[in-house]
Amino acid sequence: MTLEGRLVDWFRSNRRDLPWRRQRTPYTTWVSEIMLQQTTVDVVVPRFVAFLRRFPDIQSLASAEEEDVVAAWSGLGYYRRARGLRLGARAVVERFGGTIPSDEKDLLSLPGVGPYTAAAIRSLAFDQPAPAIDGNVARVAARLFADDGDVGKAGTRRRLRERLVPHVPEGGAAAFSEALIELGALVCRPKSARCDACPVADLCAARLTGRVATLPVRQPPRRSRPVLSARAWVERGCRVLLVQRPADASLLPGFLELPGRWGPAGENPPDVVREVLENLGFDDVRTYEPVAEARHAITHHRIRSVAVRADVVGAAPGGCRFVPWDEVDLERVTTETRKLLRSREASV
């Protein structure tokens, strides 16, 4: 039996119960494959059937307002994504009848779809013979044909689906590419590969070669540097002062956050906030003891987040605002924002 033979019917013996995989769609696996770059399974399939409850179909998700459309994706993180796949779905409406198209050109001139997601709704949901790479698919690839070229880079992705296509079974090109990446889920994995339950083991490469272990070649990821991100901590009665990130932020914009700013880890946090709240225009700022902390990641930051009491004369300026406590939407305020409150309330 051919590669392919062997993969497809492995797949189908062996494939997760994933609610995607029940309502195979343009749509449904478009919002899939968006919901789960840099998220796990386990974590999208509460929020994918959540979700698609909302907004079931193009349309809906194209009507929709962008706070709410955020509000649905809660506990996704990297908000961008949302945005994106919203403003993608309002182009198909507006330049395609609320169809999604089958086209790859036109899928890339969609905002939010890139070359892997447009090849994965063209595979899965069209049955065309265009193999989506993402991770699991680069290492399964790399492996089978013992490609050398780091899997970080576009080329590489490129020369493996090359290599892939000639593979693709015609009437079954979206078993062939859910079997691929469901072999990398489950048995060709990054370490302790199962290749003893692969079904292609013995055209295998690298197995072959016994390169299994060191196959795909990947560059080592940037080293993280640490940072500390001062917030001010500043209550009136019972409000607290956030500020609104602008609609042009690279990240969450339109989101409130207790004000701050990143800086070198050495930094003394008293100083950097009344920096900050002089620079928004307030008189007479005097600066306390840190009253909460904590600490996240983002992209290669390793941030220790300070929220600093203080007590500042005047009304707030453009851009703040005293919200009530019991008015602030933990969905609408950054992560750490959101982190800083939870550890002061812990505290209390």
Contents of the next structure:
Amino acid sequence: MTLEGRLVDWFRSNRRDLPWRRQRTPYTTWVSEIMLQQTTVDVVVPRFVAFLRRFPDIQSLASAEEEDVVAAWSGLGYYRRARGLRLGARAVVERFGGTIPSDEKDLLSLPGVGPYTAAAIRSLAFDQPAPAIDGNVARVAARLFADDGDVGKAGTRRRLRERLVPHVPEGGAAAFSEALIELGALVCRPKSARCDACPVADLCAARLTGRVATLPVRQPPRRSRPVLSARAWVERGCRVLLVQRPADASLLPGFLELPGRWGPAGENPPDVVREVLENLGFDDVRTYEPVAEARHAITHHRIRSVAVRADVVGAAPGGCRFVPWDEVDLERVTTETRKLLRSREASV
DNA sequence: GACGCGTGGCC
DNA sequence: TGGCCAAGCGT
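What would the structure be for the form predicted together with the DNA, given that what you showed me was the form predicted on its own?
Following is the full complex, with the preceding chain placed first.
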């Protein structure tokens, strides 16, 4: 049987039951593909279901407030994706009469839709012969064709796509595209390729030349650096002091957090907290002992967060405010601060 | 083309 | 634990 025939057959009997496969529409495809960018399936599944409940169609998403869409994205990371999705929905309503386009150029004109997502929507939702090359498929194809180009480079991905396109079966573009993704996710794994379970192992050039373990080629990732994040824990009655990150911050714009800043690992948290509170405009800052600690990671940074209890005199200056505990909206708080709040809660 | 952008899980 | 990874995109 042909390569494509075996892949599609394998997919038919091995495909996972995932919510976006149950109701395959351009909208569900779009939302799920954006959520799945750099994000694992297990994390996405519950968030996808909740998001679809909250924004069941493109009109509801287009008319939603940005902060509500971002809140629905809470914990998924890469929040630009949420803002792009909402802007994209508005663009679809305004420019395409509310119908998600199937044309590649039209799709690429939507914010957050790049080569992968455009191909995914075209193939999965419209059955067009556009194999979607994500990390999984790049790995599968690099091994299948024994291509030793850097799969992180656009040129390599283009070449792999051109090698795959001739295999797209007539009337089976969606199954072919998704089968490649699924094979990469379930069988042709980065570390342990389960070639014994692979339907195309005997056609795989990497397998035939003993290079499965060394393909695909990719640039080594950058090293992560340790960071100390010192946070102020200021309570007043049943309220806690929070600041809102600037709307134009590149990292987590608009999110609420405990006042503080990142710094080198050697800094003294109480000193940093004092400095931060004084810079906010508070007088008579007193710091006490650390009350919560958490570990977090943001691309290339390993963060050790320490919350230091402090007292201040005077009203909250602009940009920060005392929020009643029962009104702290965890969906609008950074994950780092959420971890600190939870850690404190757990130890009380 | 390199870098910034989040997070959770796994070993 | 730290490194590595996961259905990328925008600049």
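Positions refer to the first chain, counted from 1. The term rigid core refers to the most C-alpha atoms you can superpose between the two forms while keeping them within 1.5 Å. Owing to the predicted nature of the structure, the values given are computational and were not obtained by experimental measurement.
When the rigid core is held fixed, the Cα atom of Glu67 travels 2 angstroms or more between the two forms.
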